[in-house]
Amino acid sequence: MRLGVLISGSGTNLQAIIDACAAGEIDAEVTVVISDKEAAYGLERARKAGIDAVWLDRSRFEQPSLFTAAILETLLAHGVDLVVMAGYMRLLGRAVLAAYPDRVVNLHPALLPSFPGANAISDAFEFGVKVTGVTVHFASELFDDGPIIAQEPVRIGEADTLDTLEAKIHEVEHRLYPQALAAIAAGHVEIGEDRVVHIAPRA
C-alpha cells in the first residue's frame, strides 16, 4: 500500500510511521510527504528517508479548491492508496475526500467526540478530566468527524502537568496510529453500513 502523508509541522507521528513501514510492521511505503509550511522539519524527515517532500504554499492559490486541487494532483502523481494526516493542521478539501473515500485517515490527541479542534490535549487537561486519549479516525468534510478506526485512555494524574500529558499523549499516538494503518493495510478494517468502523482479530 503507498502512503501519501500530510503534515504542518515537526512530523514526529510521520517519523514513527516511516520507522513503521521500515521495520515491517506497517505492509505499505510512504511515497510522499505534503506540507502547506514550508518550515515543517517533516519535510526534512521525509528527505533523511529518500522520500519525495512536497511544500505547497496556499498562498499561490486564488481559491482554497484550487490548493485542494493541487493536493490531489500530488497524491495521484504518486500513486497513493491512503492518505494519512499527521498534524496537519486544516480541513482537507471535498475533492481528496471525494478521491479517497474512506481512504483519508486522521489522528487526533482525544476521545473523539469529546475535545475536537486544535486543542485538544489542553482543552481536555484545564477542564480537569482524569481520562482523555487518542482517536484515530476516518476523516469527513467536518473537523474532527468520521468513523472511529481505534482510541486508547490515557490516565490525567494529579502530578501532571500539561508538558507531562502531551508527552503521554505522543508516547500513545507513535504506537497507535502505526497499529491502526498497519490494520487497514492488511485488510483487516472495515467500515459496516451502519459507518461503523469492524476490525478482523489478527491471525
Given for the second form:
There are 2 protein chains.
Amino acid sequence: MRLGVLISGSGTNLQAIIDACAAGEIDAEVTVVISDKEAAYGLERARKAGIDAVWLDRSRFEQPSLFTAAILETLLAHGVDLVVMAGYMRLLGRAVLAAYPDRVVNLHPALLPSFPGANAISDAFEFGVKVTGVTVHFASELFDDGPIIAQEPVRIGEADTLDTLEAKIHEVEHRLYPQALAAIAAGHVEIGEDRVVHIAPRA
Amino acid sequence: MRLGVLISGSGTNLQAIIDACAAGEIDAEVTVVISDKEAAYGLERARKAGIDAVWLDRSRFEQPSLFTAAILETLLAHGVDLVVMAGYMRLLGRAVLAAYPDRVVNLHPALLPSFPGANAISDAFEFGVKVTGVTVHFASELFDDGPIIAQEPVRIGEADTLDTLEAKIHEVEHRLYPQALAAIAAGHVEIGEDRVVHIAPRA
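Condition change, the form predicted alone to the form predicted in complex with another copy of the chain:
What follows is the whole complex; the chain from before opens it.
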C-alpha cells in the first residue's frame, strides 16, 4: 500500500508513520509528503527518509479547486492508495475525497464527536473534562467528521497542565495512528452499511 | 452529609449509593428518595433500607413550578445537603438548583459533552465511537450540562453489542458515582472560578 501524507507542520506523526513503515509494522510505504507550508519541518523529515517532499503554495492557485487539483495530481502521480492527513490544517477538497472514497484518513487530538476544531486539546482542558483522547477516522467533507477507526482515552488528572496533556496526547497519537494504518494496510478495516467501522482479521 | 436522591426507575445506582453509605465508603446518609414514577422500584429499595420513599405525582400539580416546589419542600424537610439525581428522567426545576447551588449532582452514561440526551448509550453505539464512558457532573438548568466531577472511559470492542455495552456502562456507573459522592462528602471537590472541578484532599 502506497501512502501519501499531507502535513502543515513539524510532522511528528509523519515521522512515527515513516518509522513504523521502515520497521515493517505497517505493510506500506510513504511515497510522497505534501505540505501547504514551505517551512513545515515534515518536508525535511521526508527528504531525510528519501521520500518525495512537495510544497504546494496555496497562494499560487487562483481558486481553491485548482489547489485541490494540484494535490490530487501529486497523489495520483505517486500512485498513492491511501491519503493520510497528519497535522494538515486545511479542509481537504472534494475532488480528493471523491477520488479516494473511504481512502482518506485523519487524526484528531480529542475523542470525537467531542471537541472538533483546531484547538481540541486546549478546548477539552478548558472545558474541564476528566477524559479526553485521540481519534483516527476516515475524512469526510466536514472538519473532524467521518467514520471512526480507532480511539484511545487520555485521562486529565489534577497534576496535568495544558503542556503535560499535550505531551500525553501526542504520545498516544504516535502509537495509535501507525496501529490504525497497519490495520488498514492489512485489510482488516471495513466500513459497515451503517457507517460504523469494524476492525477484524480477514477470514 | 444528608443525601436526597431523585429517581424515575429501578434505582440500581441508588442501591449502589445506599450500599456505599452503609459500608462507610461515603461519609453520608440517604435521608429521602423521591420518584416522579409510582412504579419506580427504587422506592421499594429505599423502604427496604429504612429510608423515606416519596412519590410525587406530576399530574397532580397544575404547574411545573408547583411540582418543583413540592420536590424542594421534600428535600428541605429532610434536611438534605446534596441532591443526587440517579436516573431521574426530568429536568430539575430552577427553584431546586437555586436552593442548592453547585449541590445537585447528576450521572450521565456517556463522556460529556459527547452524547447528551436520554439515549446516550445507544447514540454512542450507533455513532460508532470506539470509546464512550460515564460522567458525574454538577447539574445546571440544561440537560446533561454543568461542571464535570469525574469521568471514566469504556471501550467499545468488536465483540460488543448494545446489551454488553449497557452492562459495562452500568458497572462503571455503580462504581464511579459512589466514588464521586465520597469525594464530595469528604470535602475534596471544589469548583474553580473557571468552572473546572478540582478534586484534592483538603489541606
